[in-house]
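Have a look below at one chain only, the form predicted on its own, in structure tokens format.
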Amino acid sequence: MVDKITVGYTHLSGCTGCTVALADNYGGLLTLLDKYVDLKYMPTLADARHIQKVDVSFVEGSVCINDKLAVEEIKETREKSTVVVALGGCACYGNITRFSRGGQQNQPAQEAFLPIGDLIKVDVYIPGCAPTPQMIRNVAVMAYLLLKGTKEQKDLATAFLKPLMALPVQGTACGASTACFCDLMTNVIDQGLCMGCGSCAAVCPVRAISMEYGKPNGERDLCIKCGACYAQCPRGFFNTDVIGEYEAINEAIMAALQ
């Protein structure tokens, strides 16, 4: 029987998008859950509800301050929990969730929300909305592979989540804990790296993104700064550290999910 690890998973406010992401993987979801790991909670896929202390925590969903029971788990997730990933856009920058409003009949006291990173320490994250199903589940292994494996696997591991490990504390062109179209523009497109293949205007949940003359533009008062334009890029943070690498890390993930 292969060493799991524990895994935990904490809903906070959200669509459950990526919720629905993390189940699109479908057989590789349940090759994760047969071999590597252990899931100890979560709303929707487990019996257990509470929160446990575990390897990883994923974390969905930003934080409504104005919920004294959201707080409490998030802060109790940071302590129960050897590494806290965010995952999508609301738990990383807040998302849509930033320009929510109390007075809804439903949700009246619901008026401010932040990103986990700006209440507990967060070690992974894992931007856009939703993320993709390919990247929870590379995340998933790799997390194994760091914990569970051998040196070189521990090294590949190391350069896959390294990117995603120095975004919490890099923070992004306009701050910290928020993401919008202006770190495609800083970062790749003022730096003449963009090659013009459409794939951050495709994958903009709003449309805020449209191709002019071959090259990305940005709408920022349709902007909801989730940070998935970005995280898509094949010119944007994720390429550099790990380009090297790739075919490597490539064949470590799809030996796992034998």
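These numbers come from a predicted model, not from an experiment. Rigid core here is just the name for the largest C-alpha set that superposes within 1.5 Å across the two forms. Numbering follows the first chain given and starts at 1. What changes on going to the form predicted together with the partner chain:
- Once the rigid core is overlaid between these two forms, Thr132 does not reach a Cα shift of 2 Å, moving by less than that.
- After superposition on the rigid core, the Cα of Cys226 moves by less than 2 Å between these two forms.
- If you fit the rigid core between these two forms, you'll see the Cα of Met165 move by less than 2 angstroms.
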Given for the second form:
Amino acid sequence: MVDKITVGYTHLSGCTGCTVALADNYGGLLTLLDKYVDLKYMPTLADARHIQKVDVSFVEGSVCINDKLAVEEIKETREKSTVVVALGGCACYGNITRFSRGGQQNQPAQEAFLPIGDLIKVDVYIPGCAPTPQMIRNVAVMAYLLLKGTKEQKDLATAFLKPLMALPVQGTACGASTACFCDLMTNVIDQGLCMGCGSCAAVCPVRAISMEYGKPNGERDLCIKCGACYAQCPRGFFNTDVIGEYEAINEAIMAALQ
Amino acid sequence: MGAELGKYKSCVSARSTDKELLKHAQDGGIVSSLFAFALDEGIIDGAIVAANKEFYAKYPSKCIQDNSNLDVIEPWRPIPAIVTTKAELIAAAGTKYNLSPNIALLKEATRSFGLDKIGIVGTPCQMQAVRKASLYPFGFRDVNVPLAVGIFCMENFPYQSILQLVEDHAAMKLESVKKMEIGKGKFWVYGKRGQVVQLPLKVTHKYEQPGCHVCLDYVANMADISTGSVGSPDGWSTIFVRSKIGDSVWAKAMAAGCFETQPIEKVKPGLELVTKLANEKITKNKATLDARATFGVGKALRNPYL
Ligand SMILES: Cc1cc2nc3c(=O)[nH]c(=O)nc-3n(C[C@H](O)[C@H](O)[C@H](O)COP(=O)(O)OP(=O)(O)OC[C@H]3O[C@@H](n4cnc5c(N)ncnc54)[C@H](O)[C@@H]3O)c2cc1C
Ligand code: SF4
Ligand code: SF4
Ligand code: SF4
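Having seen the form predicted on its own, I'd like the form predicted together with the partner chain now, please.
Now the full complex is given, and it begins with the chain already shown.
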């Protein structure tokens, strides 16, 4: 089909959990590939592995700066893609790879890892460890509408993606490129915005957050820096114009995947 | 004017026809009856509600397992729980005027409790969390919510505020309280032995959760069905049916005889009061957001809606 968008998937230092989450869309993934997405390259799910010119590239994993190939690949990804999406906590914030000290076989000298935003400009962040299949699906559909949709669909996709495009530029508590439970402390709780819903505790992949007397308490030593809690928090961002239309948008996404 | 009540398909005044359930409900028993019906019909497999000490003693495995102090659950401290039977629904009925982080169970409901179809009750902000979780599910994997029931909410309180209001201001022990209610401009505390204490809301204001002061939703605009006491006569509830799902569940529940209704136009004080209160809340909290924008000297506090 001519009006598909071209998509690539660059896999750096990530555990393949993001890849699995994408694949866990099952039939939805097949529909995506059938109707909307021409998957140009991807190490696990496509034959072609080398980076090519594409509309949108998803990047899983952080960049090992001791690995020449990884550094070249992230730069090439930027040069060859119109839109770069950091998929998952590692690509967005370093996540668990932040804790590396090297010494691991079979490349003991590969010890320093940076989120991709420290090396290239990133357009969209999808935090989480791993981000859910449904989240990846929603962004993929919106990326399609942004590039190929009608004027109305483009407006919707722009509004939907806006907060995800703000994440790379706004910076977080521990420093511009790393996430942490501290983001909730500094940007929500200390700002007098928390209302005790419990979303943060629900989404933390390592159960670092528990609700005590209705408010989140972070076990910061457990936090792996994935960014899910702050992204999910309704008092992190809440774009009423988009979320208020949840019914129509969910219907449109489901219809697109029929 | 116009947007303060959100989008809705219909609005009525209603009351559950289940007399047993009504004895335990806060108002018209709408929330518990809807869930009981949805459980019977297989629309949901279970519902996330706000349980309490007594519930935990009976059904510990149905409650949230986190680091909250579950050894000593104070009277009137809500504990999010999953209910799957009418007996459990009744045990968790009634309003607890302090924070029950129901969304904290939204992922666990599927993972640990095995629910495919989740019902959830919550305040307007919790309904916002449910919808954000469906459009932006960063960490809510495979979460399917076929029935989200919202409750009207002017403000909520930290647990310690309720402790102070009841034990200091109303001079009653929390464990001897049968019911609390905010209505007719007062905070009411009903004792188990029949005593009633009322506090003017100007006493309660300073105990409110600060996060509530930027909240722009009074009547749970994002719920499938939302309900509260305001607008309807005592013992009755005002109901907004909002989404397609809500419309279908409400129609089925009505056909099954779960509720008796009166046209909202016929009851006193009616929608006029709901509209007035919604406007008051939104206007006041918009002013708070404005004040936050110029809070310091050339420095603003964050606005989550921008
Ligand atoms: C903090 C708060 C403020 C409110 N403010 C208003 C108001 O200004 N105007 C108005 O008309 N109505 C308000 N309500 C709603 C009202 O008190 C009743 O909850 C509502 O009318 C439902 O009554 P019912 O008889 O249908 O529900 P019931 O059958 O009694 O069921 C109530 C359900 O709500 C759950 N629940 C109880 N406490 C909480 C909580 N803190 N958080 C989440 N879920 C909870 C219970 O577990 C139960 O499942 C408020 C409720 C709360 C919790
Ligand atoms: S607290 Fe949990 S959800 Fe938040 S950044 Fe840390 S690991 Fe991620
Ligand atoms: S998700 Fe945000 S608003 Fe909700 S409890 Fe956590 S910090 Fe508070
Ligand atoms: S006033 Fe708003 S923020 Fe506060 S509990 Fe009610 S719905 Fe939530």
